[in-house]
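This document starts with one chain, in the form predicted alone, laid out as structure tokens.
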Amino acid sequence: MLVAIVDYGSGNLRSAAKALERAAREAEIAAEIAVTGDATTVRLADHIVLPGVGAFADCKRGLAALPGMIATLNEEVIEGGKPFLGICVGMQLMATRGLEFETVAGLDWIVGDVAMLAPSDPKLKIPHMGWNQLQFHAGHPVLAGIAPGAHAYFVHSYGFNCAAPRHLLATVDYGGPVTAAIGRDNLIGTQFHPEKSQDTGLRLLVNFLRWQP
């Protein structure tokens, strides 16, 4: 199995790669984890991961700057149905548009906007940073075995507002519900960082490597 982590100049790539390598090792899955900005390598991959940290617009521009990458992602993920995991801003890029500082088109894979968090409690700081408990809204193979209330690690100031409730898999409470995981078909995204979420993250990554949607 070849797992491609898309390198477009944004994201904690080394941590994500090490976490996926550990997940493959512990689950006894023969997997090569490739960090790559090459569209041909992504085309050859069995599973695709899009990480991301920073501003939505910068990340989208970085992704667009890789020759053929967005077209390849659309071909392999949307048309080809390969398992896809978006992490943090990588999940947000699946949206219709991002509203961070400027309005920027996303990949439009899951309809919705990415907008600034607005917790109801003024004592809650932005960015939302640290551990929070997951509340599940729908079952999903990649979330199997993760108990309600399991902790995951977040660092973000903007959240994904899904247009369709059926695409919302999990939330956390941070002065109101905040999207923690989204998905449809062969797509799943997490606002939290699996590579920093200890047992919860490891379980998710093992499930992702085993996932055959």
The other form holds:
Amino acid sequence: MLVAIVDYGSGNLRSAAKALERAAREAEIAAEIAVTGDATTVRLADHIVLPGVGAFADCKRGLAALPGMIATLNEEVIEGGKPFLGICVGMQLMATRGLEFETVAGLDWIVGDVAMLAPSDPKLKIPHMGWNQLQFHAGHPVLAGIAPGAHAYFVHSYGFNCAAPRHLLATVDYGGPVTAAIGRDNLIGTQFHPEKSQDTGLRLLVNFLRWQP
Amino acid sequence: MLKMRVIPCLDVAAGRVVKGVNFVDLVDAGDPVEQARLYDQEGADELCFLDITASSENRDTLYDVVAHTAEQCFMPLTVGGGVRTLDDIRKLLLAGADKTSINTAAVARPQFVAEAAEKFGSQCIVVAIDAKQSGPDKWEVFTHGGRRGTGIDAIAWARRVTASGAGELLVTSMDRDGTKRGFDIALTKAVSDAVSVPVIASGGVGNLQHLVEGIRDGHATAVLAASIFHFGTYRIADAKAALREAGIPVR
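Return the form predicted together with its partner chain of this protein as a structure block, the form predicted alone having already been given.
Full assembly next; the chain just shown is listed first.
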């Protein structure tokens, strides 16, 4: 199988690629992991990963600057139903819009806004940075085998405010619930970094590679 | 619940791990990738590489070390030392770093922090503040690995870089670094209480109680140490146990 990691100038791609390679080895799946900015490669891929670190607007601009990429993602993921994983800002880009620095339209795949975190306790630091414990709201094949309370690594100042509760798969507590995973149909997104979350993250990536929604 | 972080730091020069004692008397002590893998296995919450030579000719060596580490360790990695341009940051992120720490370049041109935060997001911009006590409850910012005073007040500086978009502060006491006498708690607390972003306490850890003090008394949300871990005096698990014993949430 071919897994495309979309490269639009946001960082973190090497560790995402290496973690997926490790996951493929552990799952005994013959997978080629392609880090690519080429829409044709994304079209050929079986699974698609959209990573992302940085600012929402900058990431959206980077993605839009790749010729044909957003159209291809819509065709392959939304119309074609290919398994899709968004990570961190890659997950946030699935939203209707982002409100970081400026209001910017997202891919609008899962209805919601990406807004500054507002923990109830003002002493809590922003960014929400470090290891927090996952609480699940719905079962999902990509989250299978990850125990409630498992730790995942977060680093973000903005969160995905999901409009429809049925799209909310997992949260963490940080002065109130913070979206940790969202999904519908063939789409899943994680605010945390599976590629930085040691065994929990590798488990999720193995599940994603095996996922046939 | 968010857990407080234990971060072993590897000082790297020309691709090799060294450990500074007051930033002189460097002792070569190993391969950074091997060290990183060990810390990963032991349950460190993050890793930090500080490139303390940071001369341009050794830059590619650092990228290689970061890349090899990111291939083997699926945990967060902060890299600092010699980060001067947006392109330096981009190269480190592409090599596999998650965060980059900026010190001298921020002092030289404070606007750099804002530009970096806007380009890459606050969450990957750490400003390292090396501070030396200059009077009662007063600390001065130092640059160039602690060799050059700036006349800048450390607390005012912490507020300023945070307003510019720094996502985290790595606060190192130049008075304590390498002494094993513990963090400068007054400094750590003054900075932590002055800013909204996470603060990593650094400089001077000699025993596990010092780590407890950094979080409990210094209000840091992460503690960084090098030599106590590096020379095997304590393991990561010992640090976690000591923090847990003190009622501090750890992973």
